[in-house]
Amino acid sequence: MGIFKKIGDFLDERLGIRDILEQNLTKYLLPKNINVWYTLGAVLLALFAVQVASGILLLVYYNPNTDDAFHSIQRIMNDVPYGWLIRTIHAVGANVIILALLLHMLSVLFMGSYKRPRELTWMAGFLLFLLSLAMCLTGYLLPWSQLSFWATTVATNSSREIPLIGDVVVRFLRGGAMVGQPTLGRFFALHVMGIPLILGILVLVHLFLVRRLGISRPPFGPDWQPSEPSTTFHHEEHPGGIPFFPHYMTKDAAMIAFFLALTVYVVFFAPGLFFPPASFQPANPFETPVGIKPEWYFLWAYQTLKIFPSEFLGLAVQGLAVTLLLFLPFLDRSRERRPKHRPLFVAGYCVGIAVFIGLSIWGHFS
């Protein structure tokens, strides 16, 4: 022990080690009635670094090409010593991480954390979530199977109906007329190399910008008050809070146990909910299997584009949701954030909740 407490006084000595954990960690005040809701970000990280970690291990023996693709994936199920544990916590964590996200999400706007001057950390926090929509469209592909195959192609049809530019669209994506090699080697580039890149700097950006303005205090309990606007920067600090360490750090490494049993559980007892019969048989652009659907987080868009008469309709509803959301902390300019204050902005929370859910069994049963 000895060589590390020398290690530890030669750094703190020259780079203040001993501060930086003290500032970030016991001295970091949390509001006193912070929720379990916050522990979400946490979770994701956690999440993520598991993906990260399978999805290098995957590489090992993953060969992206149409030949090979689909049989280096069985290889890796029936071959590799503990392939099959990797590749279904590969696959099934990325299915928890949309879950954890939609959650964080719903979080952050029943307690309109949104809110000036959080701007930013909501639009930071609503791209990592496309993008991570995005990890999950590229990582579908990859196996080259028939549910790959042919989700990819209906996804990437869906372009055609863009005005003008729809065809140019379709074929930027699939490298070409048709879902082929180039369309696998491009999403395997957007998918190991391309969309993390940009993901991890987001992730800084959105870490840096929760820091920075401090955490937001829950909108709950008799005592709470709007904030009065500032036109100057401002760090909400919390006098009297409770210490991150250990205080807080316990209910983050209690939420991402978890989190992290639910996918073992998943894995275990369940591997099949996220593997239907197609995603085990190779594909073949000359049979198109019975029942293709998206994965459960896109059945509400592929609903929608079914029920209006034309896709492009579909495609511009979905185009006019995603963008308000985006831009949602400009458009709801009220201080106020208490739930209960907010009456109308509750009750169409309330319906869009609904409403994603009514979509989604629709199109899982239609």
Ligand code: HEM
Given for the second form:
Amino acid sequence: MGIFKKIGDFLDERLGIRDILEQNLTKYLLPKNINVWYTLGAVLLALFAVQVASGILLLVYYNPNTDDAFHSIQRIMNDVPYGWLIRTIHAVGANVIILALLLHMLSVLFMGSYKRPRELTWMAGFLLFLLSLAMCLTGYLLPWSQLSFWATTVATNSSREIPLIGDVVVRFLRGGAMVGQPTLGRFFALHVMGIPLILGILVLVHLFLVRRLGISRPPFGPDWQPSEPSTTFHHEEHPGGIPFFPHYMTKDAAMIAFFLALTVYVVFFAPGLFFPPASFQPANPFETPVGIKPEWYFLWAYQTLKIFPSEFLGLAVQGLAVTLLLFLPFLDRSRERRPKHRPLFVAGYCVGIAVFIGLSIWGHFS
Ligand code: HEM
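So the form predicted alone is up there; where is the form predicted together with the named molecule?
Zooming out: every chain and molecule, the one shown earlier first.
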């Protein structure tokens, strides 16, 4: 014990470490009526940490070469000790992250916490969501299976419908006319370096904004009032609130444990859930497998492209939906955050969720 106190005293004298810890733990007060939805940010941080750790371990044996990529994954699954565990955690973890991201976004939308002054927090978050999807798309190609090859061929092919520059965009994404070694090279570079670098910086920006502005008070309870308009910076304080440590951190830890348990449950009891048959065959550009479907979180986009008379119209609708969501805090400017005082928004919110689920189910069975 004595040694830890000595190290603590040494650091405290030089860095004022106890003050930093106090300000961010016991003296960091959260709203009294804070709810469980506010744990999802911490859950995401933990899930991303697992992804980075398992991803680095996979890099030790993975080979980003079309001749060997598929076999290197086979070696990881069959020969490398615990390789199957690390690989399955990484693949399942990606799906759990998207689930947690969707829930985090839905809760922020429902409680209106994206509104002024948190517009930048929302926009940084939404870009994180798009980058996470890009991580999934680039990662999908790396095993160089039939699924990887054909899913990437279909996904990159849809850009062809962009007027004038469509063909150039497809060639740029693929590094050639077809999906091949140049595609694997660029997707690998983006997946392990390019996107994680930007993602890491954006996570820091997001956390800085959350901490600088203060957590928003949930818009529930009889005494909640919309804030007064202000043109100066204001940190939202919660006097008499709940200390982050130990009170809320315990809740964060419980939810992190739940999401990790969910991941581990799928890894051990349903390991094939995210691995259809085409993911066990090496890529073959001369044989199109039947029934290739994108991952569940891309099914809505896949189905949208199919239901519109032209793919270009489908792409335009998707682009519009993404742009509207990115700029939502500037479009929905009222200060009211209580769901029961925003019936129009809540109706649109429910319809949005129903359309997403409906299109996904339709896409799955079509
Ligand atoms: C890598 C992904 C992300 C991480 C690690 C992350 C992390 C966090 C954390 C730790 C918090 C504070 C606690 C909480 O409210 O949960 C937070 C709050 C917030 N996040 Fe995220 N987030 C991510 C993605 C997103 C996305 C996709 C959006 C929306 C598009 C978003 C919007 C917000 C907003 C508006 C808040 C403020 C909530 C408030 O003050 O009430 N975040 N995030």
